[in-house]
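Read the single chain below, which is given as structure tokens and is the form predicted alone.
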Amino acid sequence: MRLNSPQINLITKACMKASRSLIRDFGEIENLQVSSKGPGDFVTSADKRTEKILLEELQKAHPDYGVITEETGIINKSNTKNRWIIDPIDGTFNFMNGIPQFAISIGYEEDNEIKCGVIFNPIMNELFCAEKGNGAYLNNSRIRVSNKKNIKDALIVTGGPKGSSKIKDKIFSEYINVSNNVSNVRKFGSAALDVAYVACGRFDGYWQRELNYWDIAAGIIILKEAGGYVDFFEEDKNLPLKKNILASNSIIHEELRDLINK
């Protein structure tokens, strides 16, 4: 990886450090999947334990700093100039099931922006990163987004409804008129991993409604590094940690955001 900024190693380290216990408890998802307990609890347990590694490498380095993270919520509220954003597993739904579809993913935002921040898949052994100025990496290489021009000719990816979702005729709506204008619409069941693959030319474009700001905080920076354009739309002030999402190569931004405002 050629970034090596004391921020990106310090995420980095910690990543490593918290995927060796992560790889383990994937592995023990098979045999819960027959067990009449079932995965649940297990699950919970490693997102928790995940965090607990995260937390204890990134204070140790700056106690002070605050941290908005899935399980534990704020930490050092009153600092909102230095921030970790972090969510353990993304997409825990997939690594309940056995689908190795999710990533560690940590953000570092300094006075309300994303500087830098990390995207790793443990078992695909993908770790996407980036920091302001310095390019978006996979890996040792470096990415960019795609240079796709036709909407027509358009791979995209979103997540579709939460089972608790209030707004799902929305956003089957929304759907419903994207997948008719593009070439193919994708649900993979991971945010972080989701931006990613719009970073590196994987996929073309991305959105999403009722997110929280973990899932995506990392991959900010990780498409505007690679090229990309991010956009906030129809955002709720009372509610700062919510968002819904449109990211894409910025070539087909303006002709996606009017697919999904129709």
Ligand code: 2AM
Contents of the next structure:
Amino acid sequence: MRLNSPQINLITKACMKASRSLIRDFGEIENLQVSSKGPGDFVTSADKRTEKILLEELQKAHPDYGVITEETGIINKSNTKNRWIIDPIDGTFNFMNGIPQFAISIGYEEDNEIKCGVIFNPIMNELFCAEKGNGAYLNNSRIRVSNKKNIKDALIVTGGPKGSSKIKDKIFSEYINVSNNVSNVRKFGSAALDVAYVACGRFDGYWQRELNYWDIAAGIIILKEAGGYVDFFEEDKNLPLKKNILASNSIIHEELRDLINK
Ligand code: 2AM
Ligand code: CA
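Right, the form predicted alone is done; let's see the coordinates for the form predicted together with adenosine-2'-monophosphate.
And the full complex, kicking off with our chain again.
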């Protein structure tokens, strides 16, 4: 692999370290599913434990960097020059149900632009990473988006609506529009991995509303460096961490946008 900035090395190392306890925790899930209490509290503590390890590793190297995390929130708020964006377990429902489709996701921002990122599925042992200007990788192989040109042949992935969504009807109607005009639509339950899968050509496009920035921050640079295109729609300036994402191999981007807006 030819990525060698100090930041990519640091986030990769932190990911590998945190993943060791996360793999152990995942192994416990099966036992907890049959217990009367269920795995809910355990998953919350696995999430917190993972985040704690990541924070320890990253803050040891750069105590002054800003951090946005799912569990803790914002740390060193005034530092927007250097910032880590962390989701300790993306795909929490999958994790809770013993489904190995979840990931640790860490992005690194300089002056509000993502410079590098890592998305690691510790169960499949798939590490997606990228650094601005130096390409995107899955483990040691360079990755690239698909070459699919015709949206009718495209395999698209999406997610949501979440249980509390107030726009479920809108999301379902978008789903129908897209489904009727592409080869097929999947729902895999981890936004970070959904973007990574577009980056390596497994899917041709992805859209999802009502995400948080930490779900997809690392994915942005991985997809761009793999030749894809990503943008956000219907942004709310008062809620900069809330995101509606559209990501694709770039060729089908406008057609996918038209299907969502139909
Ligand atoms: P999470 O697993 O870290 O919560 C599932 O469609 C994707 O949407 C996951 O990446 C999930 O991240 C994300 N997501 C964000 N907010 C969510 C919510 N309130 N409920 C379910 N999934 C959510
Ligand atoms: Ca998430």
